[in-house]
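Take a look at this one chain, the form predicted on its own, written out in structure tokens.
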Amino acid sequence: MNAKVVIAPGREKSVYYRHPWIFSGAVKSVEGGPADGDVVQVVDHEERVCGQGFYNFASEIRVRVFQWGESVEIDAEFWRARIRRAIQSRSRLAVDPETDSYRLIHSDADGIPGLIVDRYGDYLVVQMTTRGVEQRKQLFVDVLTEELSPLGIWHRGDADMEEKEGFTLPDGLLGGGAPPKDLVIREGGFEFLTDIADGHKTGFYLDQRDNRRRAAAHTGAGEVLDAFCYTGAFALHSLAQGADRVTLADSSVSALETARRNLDRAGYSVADEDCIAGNCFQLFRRFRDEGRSFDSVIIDPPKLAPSRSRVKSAMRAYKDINLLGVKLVRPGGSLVTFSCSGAVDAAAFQEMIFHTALDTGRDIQIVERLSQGLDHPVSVTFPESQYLCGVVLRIE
């Protein structure tokens, strides 16, 4: 490996602290003429070796470092070791008979920047979001096949990331056979119908697995509103813990239909009037104007701040929906609310809750804090790997 990237004087701090992203403004020079996707050595301005990473001139993130310290050979066995390490760290989930779907590889946090691998029963869904991983697509598919023997490997692209990285990789089969349209997966002893080809994210919100169980301890009584419900997982856990009635709300008619089917499979029925398709912001206003209230409200919206430039508008939206949500909760009830926007940290989210409490005039207590599951690890040197935050609130 002859190519190297030299960090500009005064810009080495993040590299010394092992943050894996090197932005274009931190680069002093590039030597050896690397192509986009190549592995380069990273050195400081005094030529001290810092590590190795994927180079991409097309991206604002010029280098994504995955190996720290002295240079080593980056070959198929290097990546096999990384994949095995990630799989082994999920061994507790692998032997859980009640759960067969979880994240196996979490990109930079598992030392493979741009590779996300989710297990859905006997199938794998992958996302390749960096040029370095995309160029080694077949290598990763081969290693995953050898290590896990899936029935099929399906690619789900991230168009925004691909555009930023300067490549296009269409959705579709990468190995084995195609998954069924309604793939049945298990989570916590429940079965869920999942569409890994066309559903949200890679088919299911695997990162909320632990939170569904923990939230149900607070929402498993009385009437529950599950907003942005997708395929009904929070509602199902609430019913299993004793909720009397759930109202499902989502903008997707097809997601609501799948939610009803999932609840039916578990032995719970939902009346037509309790499955409501529409914009949840507008629905919350309608419920408020109608004088409706609930013992618990769950708010799990999609990513509202896809970038830091959108944080201000996202915080207004979070404030809006949570203020409305608080008004719908009966005294002594619970509000379970989330942000999956990595640009919005837990402190900013709690500050939004603080202002919501002031504006509603109600006494609000945080009784539990929630985050992503153990299969979505957070690297201590890479805070961006923590993107999901949530709280369980008691509303007096």
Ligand code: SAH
Given for the second form:
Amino acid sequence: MNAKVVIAPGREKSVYYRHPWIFSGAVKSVEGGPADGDVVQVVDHEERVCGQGFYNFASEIRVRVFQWGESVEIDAEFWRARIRRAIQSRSRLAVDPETDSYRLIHSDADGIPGLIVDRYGDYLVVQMTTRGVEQRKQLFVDVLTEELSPLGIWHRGDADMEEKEGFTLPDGLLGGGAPPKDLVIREGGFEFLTDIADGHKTGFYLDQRDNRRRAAAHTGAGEVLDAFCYTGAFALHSLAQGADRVTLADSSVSALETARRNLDRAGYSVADEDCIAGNCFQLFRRFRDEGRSFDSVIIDPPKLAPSRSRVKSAMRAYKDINLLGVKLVRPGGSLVTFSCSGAVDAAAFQEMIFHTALDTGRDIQIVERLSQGLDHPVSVTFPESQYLCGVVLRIE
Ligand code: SAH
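We have the form predicted on its own; now please give the form predicted together with the ligand.
Complete assembly follows, chain above in first position.
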């Protein structure tokens, strides 16, 4: 390997601490004329070798390091070893008869920056969000096919990331056959109709698997409001744990229809009035004004802070919806609430809850803390890989 990126003096600290992102401002010079997507060696200004990563001049993140220490050959076998390591670390999920869908490769946190692979039964859905991975598209498809023999490999693009990285890669089939429109996946013993091509993310919110089960253990009997329900997974778990009635709410009409079908297939029917298509921020106000209340409320909004610069306004929105949510909970009931904004850490989220408690005057206890599923691991040198936090609150 010839190409080299030299770190500017005074900017080495995060590299020494093995943070995988090297921003343009930390680069002193680039030698050997690498093309975007090439593997480069990263050295400090005294020529000490730090690691190897994907180079991309189009991105503010100039290098994404995936190999620390002395340089090694980055060939198909290198990537095969990384993929095998990731698959191996999910081996407990692979033999779980209740679940056939989970994340197999979680980008930087699994040592492959920009490669996300989700298993949905016999199909794989991949997301390629860096130039380095996109350039090796066929290699990754070949290795995944050899290692896992899926019925098909489908690509779901991430337009924001593609723009930042300077490429476009359309959605579609990369190998094998296309998944059916209504793919039935299994999670925690329940079946969910999942639309790989047009659903959210790669089709399903796999990161909430453990939390659905744990939330349902708290919601128990009574009336549950599943706000931002998508395809109804929290609601289904709650019903199975004895909820008497669930109310589903989401702004997506098609998600809500699928939610209803998922509940229906599991033997639970939901009345029309309990399936509400609309904006939850408005709906919560309407419920408050109507004096509606619930034994449990689940709040799982989309990423309200897509970047650090949006954290302040996002915190106001989190506070708004949680304040309203607390008011809808009957005394002794529970609120299960989440943030999937990577820029909002658990401490900031808890502080928001603290202000909510003060404003409502209700006594609030944290009875359980929740995070992303273990198939979405967090690299300790890459705190950005921790993005989902949640709490189960008991509201007096
Ligand atoms: N709880 C879901 C995942 C929720 S993801 C699950 O377990 O699968 C966030 C959901 O919020 C998406 O389904 C999206 O359609 C919906 N959404 C986004 N903005 C909304 C709003 N303002 N009001 C209601 N729903 C919204």
